[in-house]
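Let's start with one chain on its own, the form predicted on its own, as structure tokens.
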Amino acid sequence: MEKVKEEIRIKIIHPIAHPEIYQAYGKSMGGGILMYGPPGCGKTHLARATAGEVQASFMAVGLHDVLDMYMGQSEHNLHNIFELARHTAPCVLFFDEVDALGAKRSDMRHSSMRQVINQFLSELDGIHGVNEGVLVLAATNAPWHLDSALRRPGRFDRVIFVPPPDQEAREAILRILLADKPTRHVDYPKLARSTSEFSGADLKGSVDTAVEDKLREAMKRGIPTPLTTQDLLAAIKGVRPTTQEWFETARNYAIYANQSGLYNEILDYLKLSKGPGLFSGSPFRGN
């Protein structure tokens, strides 16, 4: 994910680590990055890793921290979160499942949720306070449900596609997942080749399934045996990549609702043309 990490470095890490360079160019420290992609591919993990890289406050904001049943309280909660971030700047705010807070206002039946979205936009603009030093990370699995106003410059002006891990990354993830488990002659490159389109969560699920199968075997034999490549391949065969369902939906939006070019990265990933002959290519890379 070098492209994703470089965007986070430029927008969040470097401004905090080297503020004098940014000041020399008259560049203020602030703004936001919106990450989107299939579930289980590392968006939340990237936010946590960012917190570990910067000497700054880090606030992970969940829906329960904002939404409230009482009229006006959700907006008040959101304002308080941004005020706390401003007072502890430099600060990184992370909003997971941001589509629940920033859905399209035209789709809203209740004015109360429209008011929450309006409040969110106002806070991002710094209308209620100066956002210097407040850097915002957000993640969503459904960018097509977001209000387009969120992508205006000064708000989430960097929109980054976080794809499933490539073969090299899958091998690295498998090595980490199996590091504390008994194994024997595991062929990691073969496993990585066999898990095309798997998310990090899918890989973890496959390893967990293989471990459970070995536990059943150990209970019958009365002695534990190490995991092998064949054990892991057998578990992998029983897993359908969860990313496929996401791409089936994303593909439709990328083809039929991509006037702004927002979903070009999805088309590139699926190897679909952006112009004439749009429907050429395989619906899934590697198939």
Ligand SMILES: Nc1ncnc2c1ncn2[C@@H]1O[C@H](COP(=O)(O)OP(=O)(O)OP(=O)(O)O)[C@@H](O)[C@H]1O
Given for the second form:
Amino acid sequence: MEKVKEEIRIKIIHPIAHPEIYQAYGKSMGGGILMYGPPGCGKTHLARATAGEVQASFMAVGLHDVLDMYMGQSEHNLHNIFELARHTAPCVLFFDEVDALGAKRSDMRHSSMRQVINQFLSELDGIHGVNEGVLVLAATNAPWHLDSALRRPGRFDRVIFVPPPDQEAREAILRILLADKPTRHVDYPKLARSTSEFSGADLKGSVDTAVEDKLREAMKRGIPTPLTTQDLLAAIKGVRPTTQEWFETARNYAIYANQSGLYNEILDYLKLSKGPGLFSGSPFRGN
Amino acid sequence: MPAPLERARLLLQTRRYEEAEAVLHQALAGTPGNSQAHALLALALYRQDQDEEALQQVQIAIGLAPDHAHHHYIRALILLDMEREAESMAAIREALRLDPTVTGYYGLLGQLYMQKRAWQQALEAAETGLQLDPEDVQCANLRAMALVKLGRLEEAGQTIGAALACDPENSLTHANQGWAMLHRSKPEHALVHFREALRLNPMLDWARQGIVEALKAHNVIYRLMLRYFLWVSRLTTSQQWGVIAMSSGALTALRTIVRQVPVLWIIALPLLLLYRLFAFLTWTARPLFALVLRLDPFGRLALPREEIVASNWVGACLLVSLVSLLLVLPLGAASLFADWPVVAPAFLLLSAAAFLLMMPVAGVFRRPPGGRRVILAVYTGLLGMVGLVAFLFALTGAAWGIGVGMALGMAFFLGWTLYSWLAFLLAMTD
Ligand SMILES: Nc1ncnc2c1ncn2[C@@H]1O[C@H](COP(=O)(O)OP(=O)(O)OP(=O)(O)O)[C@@H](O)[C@H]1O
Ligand SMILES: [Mg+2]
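Please supply the corresponding structure for the form predicted in complex with the named molecule (the preceding block corresponds to the form predicted on its own).
Every component of the complex follows; first up is the chain already shown.
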């Protein structure tokens, strides 16, 4: 997580805070960061945090905005969003669940969808205007469904993996989640150890369950008692981490479709070797 | 199309099945009785593997609009996923009766025929579909696989070649080309196509199975076994029965001849041994060569978890068998020349039992998970226990102990012979 934050700092927060330094090196503000990773591990959360920290306007485009584009005056909509961002520059534009907007064009059967995707690509390039000062942030948990054209230089040239929280991060998240709840002697390190592979959302779900169980008990007994480590462990036991399924898919992409090195971070995370012969290029195309 | 349904359709297209489900529930709460909404909801549920609920929804859709062909098609898809092939066939026929101009319906029809091992009908369905749309990828692939199964391998290659020329980025076509190459006994070529298929779509199981077979086929023995497996896979059900009848007939004939002319044992014995080995390998080749594949860094990654587990068990049996076989000679010598207890027979027994046990163990993993697999697993476990107890008795080194061990060993062998019948019976009553 720290690595992701650092990347966002360098690429988005610092250029806006100190534009003169970047200009001195002849580096213009722009381009984009694509975050990907298992669901519920804080991509959207991170983008929102960035919005609070950055000295610029922040615009978020979500799934339902994208569906509206597909259904209605699609092209104008997307164009308007970019125009607005250019006018209010410096501006951070955040596209959540970007795979809905930037899906592989070959997957899209409807020409209206394909048009919107093409529009997205050309807006990112700034063909319809200069994108100076417009920083684009995007998140997805299905990077494999994205059109590879999105990763060309000048578009999303930074692709970063947002992993599930490690033990330390899980402990911190649990502390935040339980901060305003009545607890007694909660053994946070122990909880963090028994929640490996849990996403932030899974942790939140576990805490919610524990609280609900406690409430039910309090109703029955008439005396409210604080949450204990045992209560939380019981709730944790009933949760199958949602990241597992994601990693099963990701593993396959990392093994078989990593020709461009896109999934190296996943290979590292899963401790799979990048042995020879794994990623020999396609014999059918020159890559 | 009303806006909520359009929205749901887009959500389905962008693979957001849960959200689509929510939108459709909302739409149906507002305006109940919309057959399109029920059909889309069925699709959303089907994509989330909730087949029971999906089937309910599509039944409602059909009840509301019985002459809408597409509803019947969705019903056929769901039923196929539930392995209710006969009903699925009826549903797709109904869809085709209502609208015989949709290529995709012929694709599904052909797929169902393939599952019934009715290669000729599958071919016809594919060709009808291709008449409607010569560039339809599903029907072209279907045609190719039907041709492979009919043994018309050259034509199959041409069909796939044409399909690849149309759409070189289609993972299914590459996977099928891989399988066609395996059928033509060209594992190296197959590997290239499987790799490409998986590069394009790493989630394609058909290609992942193929790449494992192609990698195992680096080994000459496995290549021969694979040839046999694929040959059997091309036979129709009645042809498969024919092969079973003929081979058991040939065995009986051989035994009768040898009984009349005992000299012929010299030829018959190696033949019979070879046959036994072959029969043994038809059970154990997959996990045994999975074991070999695990030495290869790429092969290790490509193997599905299930095969890794199977190869662990079979490998354990093999290890026990080899180690105890190696112990037999020194232990035998020790009891002959020194004052050691007589334990060599026990280890010989253990070695044989562990070796034979590979077959039932491999057989357990040949079955898909479920009740029948549990039956086989329990039986195999009991068999293993009998073998172990026999070994322990023989390990006492006393004459009576070795006697009991031998008797139990015979029981093990009997149970082992019965195993293949049990497995056969379970397969027949599927
Ligand atoms: N590292 C984290 N620190 C604090 N909270 C977190 C963290 N990761 C996840 N959460 C919490 O988990 C929940 C889900 O996180 P979020 O919505 O950001 O996930 P996401 O990665 O965007 O998932 P999706 O891919 O499904 O959109 C939020 O309530 C968020 O506050
Ligand atoms: Mg999110």
